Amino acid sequence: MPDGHDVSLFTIRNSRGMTARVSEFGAVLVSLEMPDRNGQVADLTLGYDSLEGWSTDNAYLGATVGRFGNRIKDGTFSLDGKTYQLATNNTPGGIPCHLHGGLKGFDKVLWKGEARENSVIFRYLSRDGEEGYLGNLDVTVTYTLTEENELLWEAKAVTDAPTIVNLVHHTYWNLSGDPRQSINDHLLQIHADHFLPTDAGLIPTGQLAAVADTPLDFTSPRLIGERVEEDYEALHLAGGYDHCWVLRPTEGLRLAASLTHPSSGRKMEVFTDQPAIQFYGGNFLDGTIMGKLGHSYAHRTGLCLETENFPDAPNQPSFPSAILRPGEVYQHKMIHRFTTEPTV
């Protein structure tokens, strides 16, 4: 790094073909390798060949994203009877907002991460103060790959004071495991009958609304290229899909989404203890990332699936709870399970 720091590199394998490269840097998932149905392995993840890449990253390729993951409104919370001001870093719409935990979040930081026999370690400790945030935040995140072809990706944080936390798992994905094709040809189910509505700046209304009858019903697979042009105030509001679906209510781990590539045969399931996911079809990459390989990332070429809180919850009263007070365990658990179907 600038100031000398070193920065390690962590690989994982299981017996199966697959592989996992993840970085204290940002503790960022760098590739997932895996077959396709003939055997051909290949990188399903965007992002960068070196570290000065992550380091210059707007668009949190591969990133834990924190404290608090997705839009704020304002940039502004109310907690205990006092009303806390965070950077605005997002403009959607001209409307100021505050992003993926501010202008320094938890992605441009220098985790240390330890090796274990699957898996690997990172802790973060998040000071008082740090984008505006309350209390020390003591962070761990752990990625597992398992013998079953399963990417654990597991946070949990406590505080020393009352504070908002949503961590969010931000891989940008594409099962052909080639960037230059589109991500429209992939078959996407989500397991949620209500999307969150949102303003011009993309800030949720507070309402629940049905996606029967929308171009955001994913409830049976559908081809993510199908609708995304159709003439709906959501799609336009947003550029595409980057929508939060509302999961259906269940304790534990539940089926949040899959995601099928049928060219190759992959297929990826997420699963998660967390109410929401954010379904991010890459509407803003437009060509000016160099990425992997010298690749450019062009519109819609990678996708995002975020298990999560849902955004703006500090300001919505009827929102899940982001609060965590000393003495609590902030947890998110988010797995994605791996498969290849057979020729159809």
Given for the second form:
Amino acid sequence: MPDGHDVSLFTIRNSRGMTARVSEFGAVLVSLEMPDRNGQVADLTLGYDSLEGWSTDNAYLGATVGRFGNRIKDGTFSLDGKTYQLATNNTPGGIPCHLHGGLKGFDKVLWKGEARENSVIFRYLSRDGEEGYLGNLDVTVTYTLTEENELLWEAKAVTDAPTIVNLVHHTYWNLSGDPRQSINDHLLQIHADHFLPTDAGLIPTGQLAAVADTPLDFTSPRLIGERVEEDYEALHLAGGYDHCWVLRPTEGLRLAASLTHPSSGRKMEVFTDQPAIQFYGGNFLDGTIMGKLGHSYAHRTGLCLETENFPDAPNQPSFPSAILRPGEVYQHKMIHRFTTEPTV
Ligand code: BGC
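The form predicted on its own done, now the form predicted together with ligand BGC:
Following is the full complex, with the preceding chain placed first.
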């Protein structure tokens, strides 16, 4: 680090050809290598070759996002009668909002990592007042790579004063393993019947809209590119897919989304205990990011499947609460299960 701190990079391998690399900087997933149906191994994530890349990143590649992932309207919210003002570090449609934790979110801080068998546990203490948030927040994020080809991301947090929390894992996936290729040829299924419509600033209106008969209906597997250019207001506002889907309510873990890349046969299923998932189709990638191996990341060459609480939940009484109080434990579990499918 420029200030002289050392940063550790951890490698976790399983016996089936998968390798995950995770860094103390930002608790980011640096890479995830996996064979295709013919045994050809490739890295399925967008990212950087050096620490400098990760520290100047503004697209949250591979990030652990916090304290509050996704957007907060005007960067402000009230809690127990007091109003808080956070940084407004994002301006979709020219309208300022708070995004992904602020000017220096959890993706830009140094965590302390500890290796345990097939896991790495990262710890970070976010001090009271950091980025305008109240309370000392003690956070752990654990990455695990199993012999069943599952990558687990688990977050926990406790606080000493009431605060808001929405920790999000933000890897950009391209299951082809070649970030020069578009993700529009991936098949996506999202197990959700509703999404959250937004205003021009990409802030939810508070309504839930049915996906049926819209280009946001992924209840059965659909090619991402098939309907992304359709004349539909929600697609126009976001410049493509960049919406929060409301998952069917359940206790514990359930399948939220399945992503398949037909020509390589790679498939990723995402399980979560969270109420929602943001599918972001990489609309803001514009070729300016210089990524791994000198590749620049063009429009829609990576996609995020971010399990989370609802965006702007602190300002929407009808949304699930994002408040964490002393004595409570914030918990978020996300499993990525990788398989390959035979040629069809
Ligand atoms: C959001 C996008 C945003 C991106 C930043 C995603 O989680 O949905 O709107 O531009 O993060 O990289």
